[in-house]
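As structure tokens, one chain now follows by itself in the form predicted alone.
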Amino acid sequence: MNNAIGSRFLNGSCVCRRVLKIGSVRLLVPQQHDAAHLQRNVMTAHSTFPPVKELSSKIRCSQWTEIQRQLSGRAGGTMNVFDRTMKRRQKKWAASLQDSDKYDYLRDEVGSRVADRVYDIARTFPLALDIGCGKSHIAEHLHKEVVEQLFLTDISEKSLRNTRESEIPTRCVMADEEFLPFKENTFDLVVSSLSLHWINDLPGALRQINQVLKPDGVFIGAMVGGETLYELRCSLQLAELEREGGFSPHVSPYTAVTDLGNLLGQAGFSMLTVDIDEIQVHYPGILEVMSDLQGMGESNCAWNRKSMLHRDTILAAAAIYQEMYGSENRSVPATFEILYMIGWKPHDSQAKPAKRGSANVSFGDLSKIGQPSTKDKS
């Protein structure tokens, strides 16, 4: 049902569609109906958005995003793996910590690597969008010579208030990554870092990213891959099997790298690039691993998660973690598999593959390169 309503809204057949203009960007919001039918907040419209530090109550998601967020937060929906309401609470709690900056090491590192991929493209982007920006971990590594203006979105209002200073002019919009409130063909660049692995409908989210991009626009993203935290997952499963006779999922399911290229292609992207990075962080023990994940706002939010761990199970898991993966200095590793993706929105100016059968050189001839010819032998 969510997908059907969303498609009607995006293609303009929904009767409640109207356009709200903020600066040079137009956002899609539904018309206000009677209070009994729809009671929700509307994004405050301004010709220019004030800096995030001055927004107070003015950071608001669009009406449509609010409806979709509520639909996504209920169990039983299509592809509803994650409790998005719980994830929003986790991010809010993590951003409220007084020492929250000490948990940003992974996001800062991945954000800098996404920024490096932006610099690899030899062009200037007049208008860009950062989806799931957090504290703007990508923007702090970019220069205004590369990105002239940047829109930041996140489901956590607290994170938007804590965004770091950047030389790039930025505008903040509280919006769900699954339901982007922007008009089609708006942005020259869309980036995302460590946010898309909490999406329920990842194919639909990628299609929306493709829609908001201008033709020949590029999407550069990073998300957590399927082998992330395999040490923690294995240790908890073995401990629960030993102490409780069965196990529950304590680490969220992640996307496999083998599926990512197909998802980007189905979303309409061309000239795809997918690569993998592994970042290994060493901790004193399993409790520190779990504490840092909570401080990052990366705790499990799957609907089938177990609400608590027994003390005996945690102690057993800590012993198993140390025995199976511990190093000589008694520290334990936690591996984060990061999937990087680059996809372009099709345009006539882009290079296209040659027609089948048009090649004038055989692959069999490649082995003969560098070998002396018949004349040389004679």
Given for the second form:
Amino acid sequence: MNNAIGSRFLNGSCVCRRVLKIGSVRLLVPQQHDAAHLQRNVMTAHSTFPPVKELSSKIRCSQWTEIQRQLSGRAGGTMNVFDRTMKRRQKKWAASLQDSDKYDYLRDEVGSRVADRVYDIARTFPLALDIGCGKSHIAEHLHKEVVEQLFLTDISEKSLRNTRESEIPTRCVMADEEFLPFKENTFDLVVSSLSLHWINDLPGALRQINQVLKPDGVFIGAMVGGETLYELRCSLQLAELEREGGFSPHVSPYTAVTDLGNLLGQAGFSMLTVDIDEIQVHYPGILEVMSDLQGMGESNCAWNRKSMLHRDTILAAAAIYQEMYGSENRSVPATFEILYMIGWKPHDSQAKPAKRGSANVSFGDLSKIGQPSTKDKS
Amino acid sequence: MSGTNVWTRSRERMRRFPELFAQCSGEAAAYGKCVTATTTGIQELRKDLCGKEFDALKTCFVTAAKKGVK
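Having seen the form predicted alone, could you give me the form predicted in complex with the partner chain?
Zooming out: every chain and molecule, the one shown earlier first.
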């Protein structure tokens, strides 16, 4: 998988600055290569998620969230599910841990898989942007022949200071994923790994990503979604129901994979590819699952979260988790569903669907393919 | 960030949880079975449905915790 991690050089300089820096605009239109075209056609071929009418599963807001939304006073936002200040604090706390590298296993894995998808595109990207870079888990897997210059953004200054060394010249910008401080048509490539799932207004964020991309630029993202952490969600729900007589959400709501194609389409991306990867991590018990999530800075920050977990409930949930999902060697699994998305900003040179009615073969004849037709014989 | 305070103490207590929990695997399995049975059967899960099993688990856990302190 990590076919491209060679020796790394130290010329990747990283200067953290609070001032929002606007990337140098290059007006080079990338040359079209046949290989690139072929590559993209292959990718478009397996993007087959049917459009679903639902916009996003994140719209599930309770009455309580409604009140909070007014209190938070964020004008313009249509969705306000997550407490972003709390998320920033959690990330800061996680980054300041002495042994914070211990919790990077998931980000490292997903970062390398995102980098792998960058290599799938036969191109050199002069200027790229990593949104929610953490400790730059993608950049360390990229070569400078593929990405010539990289901008790193994250909401936590602490993790930007801990970014790993990379051979690509990088610049760090502390910015919120929801408000990208870049000019339109700036980047050739935007990548993001495991940060989009804490964004309130996902359609808006994707639209912004589309805006900062140059025409024919590509966005490659990964976020957790779908049935992620269903084991933890179920055991906590059952435990609270049995102990306290009711339950409240402890695991945040996730975007469903069926919604993702629609979201990308509405944000203006074309030639979409969406796929899921399921990563299962085995832990000694429920407490290790929760403390590792905390160490990753992935604690729940939904507005409607319950701030405490009763000690009886923890004990009950531990027993239920073990019983329902535990394996014979007494380890318990935690599932992470990683949704990968690739979208292109539209450009005239891109392959488009053929005109309606231009087909000259009927789908009814599909079964006859391979058989010599009678017409050819005569 | 030095010395003991309520956070370090409670974190220390939580660190002992897996060890103590392992000592009560029998009671935990009994309670777990009682709760998970409701996810498949007709019986709906309500408050204190498995109260007896939970009390056994908790007694075992508390005893284990006391043993460790000495």
